[in-house]
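Next up: just one chain, as structure tokens, the form predicted alone.
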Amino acid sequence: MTVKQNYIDGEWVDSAAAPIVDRNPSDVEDVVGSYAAADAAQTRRAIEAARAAFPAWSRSSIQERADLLDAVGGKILARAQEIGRLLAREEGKTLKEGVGETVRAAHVFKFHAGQALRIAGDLLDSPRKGISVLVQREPVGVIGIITPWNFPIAIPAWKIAPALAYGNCVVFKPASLVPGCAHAIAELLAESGCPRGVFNLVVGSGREVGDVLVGAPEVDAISFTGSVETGRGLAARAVGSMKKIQLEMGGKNPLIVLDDADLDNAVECAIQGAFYSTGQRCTATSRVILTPGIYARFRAALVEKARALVVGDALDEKTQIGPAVDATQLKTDLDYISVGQKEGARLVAGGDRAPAPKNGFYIAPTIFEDVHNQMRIAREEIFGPVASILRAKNYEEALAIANDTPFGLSAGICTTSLKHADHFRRNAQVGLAMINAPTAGVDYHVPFGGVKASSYGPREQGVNAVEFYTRIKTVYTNVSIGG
């Protein structure tokens, strides 16, 4: 098999390292491709090549990124079968939310192919006779990118296109479980005239390319995604040396619903927020919390839907739930559930590995009650398709409860009244807050982020990307000087 090999300065580079053997989650067997790891030598090379070029770039035209960046979101679009069908060979997402996905990310470049055309500034008066104030923004330099493996092709999207548009170079470092996605940007980066150094990736371990980005004085800003864990200690190296850090991390997301619910629409909010992706999203619902007039229903027909959900092979087009992304992901997720039994919580849905036809890594959607909130299943973020339900004796007591948690990414109610959705939008302690919606699924649009442990830094997506990309800039100038 061919080794894809990583691209620095312009040119597609080997290793003599081992290679990153890609393995499909539904079907180990099936190896989806071959790919050089980058090293530490290579890894500098790359920021040596981000530096040169950042010169140039963050003086070309923005028609130029703008171009750029429409011109990858068209070919994204235009391979978005052959794309997503990749990436749910190499994540064990569904055929379907693989192609979603990559759909997603080619509107993500496109949508930034249009902020590069918008980078506002402003110009002020000044109390000073003579003076004018001009605040404009300008490119950081050389973006560290460190993207993890549950969404392979939209959240590196999300963080390149901004970074591109503002006249930033890169160097992207994405989870070395899914570097068929990662290559595939790159390719089509060079395809569309991307210039030499603007753009670099090296796939690698995060003891050696991590490292050595965050730890380059030449990187002026690292933007990452993963573990509350590696998070804190990325936060806390970048600061050491003056980078601009963004970070995004967990989540343990409530889903309230209250008495007055609409019954099929809030089991359909659980089901897609808890199960959907597998459960491997950052903004999946774990604790579901319900109210004494709705628990019975809502829990009789939360658990016959969850035992009729399809588990199997990702590109079968009956499958609702794929598989865990790897051995380890499958055995965190049954080591939870055997933590939960422990605990005492009851186990009414799933608990054990899904039968499947094919040697995959495919566990039952599971679901929990008699939990409460100081359980580890209801506190800790699993990253698998495990729920809880909680019960509290009214809305007060709900909305406690989704707020007791170390994170605050999203939470979601349930409920037709105004008066508690209204309340629930100012008081739920979160960074996205859905209503009558699944606590997953977001639009790219519009800011993405959370408080807490959940979050670090400028929020992501939409307009707000320009505050981590770009930096002030206010420039005086006394215009009585000349002629």
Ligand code: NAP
Contents of the next structure:
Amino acid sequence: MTVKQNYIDGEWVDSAAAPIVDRNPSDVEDVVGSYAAADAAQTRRAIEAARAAFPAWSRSSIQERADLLDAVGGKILARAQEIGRLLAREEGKTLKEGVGETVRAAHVFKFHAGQALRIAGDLLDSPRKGISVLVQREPVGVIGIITPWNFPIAIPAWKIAPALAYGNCVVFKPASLVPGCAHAIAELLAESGCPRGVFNLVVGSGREVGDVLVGAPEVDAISFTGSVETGRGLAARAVGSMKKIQLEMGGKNPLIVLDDADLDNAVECAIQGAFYSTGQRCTATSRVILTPGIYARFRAALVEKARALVVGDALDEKTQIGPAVDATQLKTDLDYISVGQKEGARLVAGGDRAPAPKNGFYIAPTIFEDVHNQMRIAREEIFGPVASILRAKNYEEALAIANDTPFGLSAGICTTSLKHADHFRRNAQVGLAMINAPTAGVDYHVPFGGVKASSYGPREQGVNAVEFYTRIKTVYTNVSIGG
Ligand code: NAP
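Shown: the form predicted alone; wanted: the form predicted in complex with this ligand:
Shown next: the complete complex, the earlier chain at its head.
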């Protein structure tokens, strides 16, 4: 099998290190590809290339940038089935989810193609006579982009596209579990005429490649998505070289279901939020908080639906829930299930590996009840298809439980009460509030991010991406000088 190379300074580059072997979590016998592992020296070369390319790219015409991003978006759309299949093979989400994520990545590129044409400033009068003030946006410089494995094309897209749109150069380090989609993005940028050095791909471990990026003084900003633990350590280092940083991290997202909720919709929200994408989403529902009047009906319907979900090979069209991404994540899921049992929670669905025809990391959608909010399974991010049911006396207690968490990414409520929906909208301590909608599932044209331990720095996506990927310069002009 040929080893796919890294992309540095406009060239495809081999590595002397042992390649990263990308295996299909639905069937570990299936090797998706082999990828050259970049080392520290190659990462430094990629940073130098980005630095050298920055002066020209930062002054490139907005039309050139828009055309590049539009071309990449168009190529991703044209190859959505193929790339979606690659995504499902390397990450384990279902083919439908993989294609959906790929199409979303294409839309992200196209959206930011438009944004490149709309870089605006503000012209203000001054309190001082004869002075005018211009507040203008400028690119930041070299951006280090570090991404997790769970959205292997959408998350890279929503960082790379705005970075390039606003005139920055990029060194991209994907999670080493999913180099295939990262390589596809690099290929499409190269094919679309991205000038050399403007975009660089370095596949390799966080400890080696990621660490060089975070420490390098020549990198001006780091946009990171991943776990809180990694994010905290990385932020402390990045600040040492005065970098701009943006961190998107974990969640422990609650879904409140009140007595007056539409039962079918509420159950569907919980099923989708907790189990789709195998629960491997930062916005996944992990705490379902029920009031007494709906408890029994909701629990029965949820358990029945969860047990009926088809777990299997991500590429099989009948599959609704693919495997965990790897053996480590599967072990984490199973370990948390035994933690929950030891803490006194009661298993009402799943709780073990799911039977499957192939040698993959399959786990049954799992539901605990009799969970209280201080248990570890209610406080720590599991990142698997494991949901807990908690009881609340009324809406006020449900909201207090929902907010009693170190995280603050997404929270949902199912209710037909306008009063409670409106109170929740104002008082949920999160960046994403969902009303009669699953906690997971967001649009690309609006801001994304959380509060508390879930996020740090400016919001990602939509028009708000301009905050992170530009710096502001305030220009004072004495307009009374000259003729
Ligand atoms: P992770 O282990 O924190 O890794 C994230 C990225 O950081 C990977 O590319 C990893 O590289 C790299 N990395 C690890 N150690 C590093 C270091 N010392 N210096 C620099 N980079 C380093 O997270 P993950 O397991 O991939 O992803 C799951 C987590 O992401 C969950 O907590 C989830 O909630 C979070 N997430 C958050 C959002 C959001 O927008 N809020 C979205 C998706 C996922 P290697 O893995 O290659 O070593």
